[in-house]
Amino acid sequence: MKEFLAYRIFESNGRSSGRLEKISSVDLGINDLFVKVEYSAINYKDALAATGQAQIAKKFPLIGGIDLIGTVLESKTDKFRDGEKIIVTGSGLSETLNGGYSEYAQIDSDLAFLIPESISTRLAAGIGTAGFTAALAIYKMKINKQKFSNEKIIVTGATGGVGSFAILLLNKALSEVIAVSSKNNCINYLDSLGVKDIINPSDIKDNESLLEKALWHGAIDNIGGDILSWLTRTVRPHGNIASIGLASSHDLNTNVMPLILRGINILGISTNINRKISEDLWKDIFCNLTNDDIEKVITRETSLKDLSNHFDRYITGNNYGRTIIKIS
């Protein structure tokens, strides 16, 4: 096989950063699935690799890009036939595996899922992490006894792809969904996803109780710090912060009074899960979001030669919605 295109992060006086280059089949190492990737896109956490904000890779060289979409080239597999579809997301890709920034890839078959025929490669890289993320944090609320229809749930990071796909999939439940963002330029892309009404951080005003007025049914934070200390003293008895980034910190600064006296639940999102409940998860995602839904969030497509010219913009919060890249 010729050369083809990767960007790969690389380690130089401990401290990472990527770039683009040709590389050989050679590199990608053994396994069970090669792939011609067709499409991946840019997570804060590629971008975090990528320029050096965090060291995200493990070892070095190594592609990155935590989402992967493209068609098998060749199976050794009963799994997967060649020809199919398939989309790996997170399962160590660019920490410890070759990523999805590569124009081809060999792939473990464990960590890969088959897009159905009706979803296009592109619309899946749409939907990638962070869709999936969103996805599973409305499971572990589910299976906590939270309830959607007509429950006021509360996102926090809402233009990020989590909180875009958060806010899409709570609306198909009938939630009252209310965004917390402090980009005034993202309203009308707010409204066009559903929610119901948008906070700005400056707004939330910390009176340093114990507790607070109990506003929410629910919520899904991305963000961490003093917001998520917030939502813990505003959230309703019983009701579950689902906790899965921390763009604003990873700090949590807060007290026992809302576990013991309102029953509220912090519930960990990692998408380290066992296969069939990420099975399950994929179906219902490809089966509840239509095409158009997974176009409301795919607010910019670009190519993997002009791939870091993206990452300053998530590095900077200036982002909203997912860039795809075309890798092929």
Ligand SMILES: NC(=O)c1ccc[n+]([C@@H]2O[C@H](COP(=O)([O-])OP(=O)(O)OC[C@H]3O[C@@H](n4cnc5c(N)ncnc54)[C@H](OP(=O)(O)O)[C@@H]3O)[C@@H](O)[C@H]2O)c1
The other form holds:
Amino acid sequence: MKEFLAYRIFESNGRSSGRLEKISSVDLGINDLFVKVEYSAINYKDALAATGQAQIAKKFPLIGGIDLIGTVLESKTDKFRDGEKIIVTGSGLSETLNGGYSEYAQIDSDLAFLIPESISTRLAAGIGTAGFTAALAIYKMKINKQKFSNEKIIVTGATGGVGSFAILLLNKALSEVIAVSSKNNCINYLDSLGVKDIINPSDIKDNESLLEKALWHGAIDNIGGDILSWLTRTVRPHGNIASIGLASSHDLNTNVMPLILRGINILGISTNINRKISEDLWKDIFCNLTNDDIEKVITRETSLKDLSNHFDRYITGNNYGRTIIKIS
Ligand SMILES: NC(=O)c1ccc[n+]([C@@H]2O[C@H](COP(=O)([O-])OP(=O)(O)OC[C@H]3O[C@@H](n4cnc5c(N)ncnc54)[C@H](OP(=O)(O)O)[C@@H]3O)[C@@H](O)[C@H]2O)c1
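Follow the form predicted on its own with the form predicted together with this ligand, if you could.
What follows is the whole complex; the chain from before opens it.
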């Protein structure tokens, strides 16, 4: 097999950085699925890994890209057949395992999920880690008795990948969705996803109170820090806050009053969950989202060659929607 293109993360002087290069199949290692990668995407974590803003990769060199979508060329397991379309998200890709920024991949079949015939690999990449994480947050809130229907649910980092899918999925659950977004130029985008109202974080007043007026039945937080702290003080009794991300800060400074007087719940969201739950979630996602829904969130499509020009927008918080990477 000829050499092919991959975007790999290297380490130099304790800092990681990525670059495109030609590699051979030997560099992929061996696994039970040999895959022709068709699409990947950019997630906040991918931008951190590629730019060295955080040490995401734990071994070097490692192919970046936490989303991998493609077609099985050769299966050594009866779990998948040659020609089937698969998706892998997270699962250690770009941390300890080679990720999706490569024309070919060797994948452990335990990490792969079947994409139904009705969904193209392009649309599956549009969903990726972002859509899966949003669905997981809603699933965990539901287990914890969040009703959603006719409830006000607030979503922070709303124009991001996770935020956008959270809005779409909350609308399907008949919630009234309030977006927190710093982007005044994305009002039309957020409207198209179905938000009822938009709050700019700069309009949220710093308040020293231990509790504030209870406004939201629940919350999905992608940014952490002061906004997450404010959510703890403004969620209604017994409401859930799904804590997903740290785009603003990894800090959480709050007090126990919301917990002991209102019984609010802070639910940690980690995508390291058991396979059965993941399988059920993927089925739900593929079934609930229409092609039009997903197309709304795909705001850019680029190539492996152009990939490195897109990371900064994520680091500075200037991206909106999902950027998918057409690999082959
Ligand atoms: N727990 C998990 O398993 C898991 C899985 C996936 C993602 N995540 C985390 O979830 C977060 C969102 O991921 P994503 O892929 O949706 O990222 P993304 O597409 O880059 O979106 C992040 C959004 O957060 C807001 N934002 C960015 N930088 C900010 C800053 N400095 N201060 C305040 N707001 C900022 C922006 O939204 P607005 O301009 O609209 O405010 C931005 O669009 C990230 O922290 C990511 O690491 C966690």
